[in-house]
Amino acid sequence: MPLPDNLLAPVASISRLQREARNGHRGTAILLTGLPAAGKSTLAQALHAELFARGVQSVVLDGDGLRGGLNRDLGFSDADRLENIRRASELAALLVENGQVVILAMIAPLLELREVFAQRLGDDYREVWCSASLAVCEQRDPKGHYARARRGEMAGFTGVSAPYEPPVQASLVLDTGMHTVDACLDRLLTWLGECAVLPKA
């Protein structure tokens, strides 16, 4: 992405290839997308723990965590949702360039929002759809948000008063409503190995 005329791109003293050689794996970004309470954050943390055990350099960027820190000045208007994703994609790109496996646990409800990740990260981007049904997610409702949204206390809540557009060409689909976290994690790890993202266990 070109910089404004008054800025100069920094020259890294250590290249991405050097970092990946030291790490023994490539940098990549994996978006776990799905409805609220689909299990994105739970699966992200499980993957993070397994990668840590394998010596893989990884980091979790959780939607709620970003909203509470880096993006705490943003609301939920269309423009703010887009800026939320833009900032997350830029942060992910920086971490990938530094050889990290970036695990993004974010709703990213619209196709156009997820396209921001695809455009910014290119071949380093992989999209995983946590496809738990709305009924399952409402039954879980760990934060009570669905109940509040049904009572009209939360406007623009994805799945109730705002749409979720399922991925058209997800890299991987995990039925997190039907399968356990461990089963989804096993499938995810196998797939990452097949993609040559991870070194052989």
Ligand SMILES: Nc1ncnc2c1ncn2[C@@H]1O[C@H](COP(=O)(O)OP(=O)(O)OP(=O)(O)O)[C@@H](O)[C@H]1O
The other form holds:
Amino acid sequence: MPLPDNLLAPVASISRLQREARNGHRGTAILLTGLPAAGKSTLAQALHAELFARGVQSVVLDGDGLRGGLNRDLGFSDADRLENIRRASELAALLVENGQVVILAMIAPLLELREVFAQRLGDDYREVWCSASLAVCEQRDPKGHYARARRGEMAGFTGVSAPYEPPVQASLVLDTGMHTVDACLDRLLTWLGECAVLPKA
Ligand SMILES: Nc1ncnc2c1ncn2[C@@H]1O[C@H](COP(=O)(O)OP(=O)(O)OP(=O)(O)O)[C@@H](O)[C@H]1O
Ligand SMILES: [Mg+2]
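Counterpart to the form predicted on its own, namely the form predicted together with this ligand:
Below is the whole assembly, all chains and molecules, this chain first.
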């Protein structure tokens, strides 16, 4: 990505290839997208734990965690949602460059938002749609957000009063409404082998 005129790109003393060679796997970014309560954070942590057990370097960037820290100054206007994603994509790019498997658990509700990841990360970007239906997610409602949104206490809540545009070209679709966490994790791991991020099991 080109830098503004007054900046000089830092020169890395350790290259991405060197890191990947030492790690024994590629760096990549995987977005888990889906409705609130679709299971993104649950799956992200399950994948993270399994990768750790296998000696794979990974890091989870969770939407809630980012909004509690790096993006604490942002709200839910269109501009702020875009900035939320832009910062996440920059952070993900930095970590991928350092050989990490970056697991992003973020709603990223609109195609144009997910396009920010695609543009910034290029071939290092993979999109996984956690496709649990609105009915299932609302039934789960682990944070009570759907109930609050239905009572009119949460404006612009994705799925209720703000849109969720399903991915049209997800690299992988996981029906997190129908299948168990373990089954979805198995499918994720197999797929990561198929796309050569991990050595095939
Ligand atoms: N196949 C599955 N994959 C993931 N979660 C599942 C699955 N089946 C049931 N669940 C349950 O669904 C709930 C999903 O909650 P979770 O916090 O992971 O959702 P989320 O997508 O991160 O939501 P939010 O966008 O609000 O952060 C958890 O209670 C989890 O145990
Ligand atoms: Mg979550």
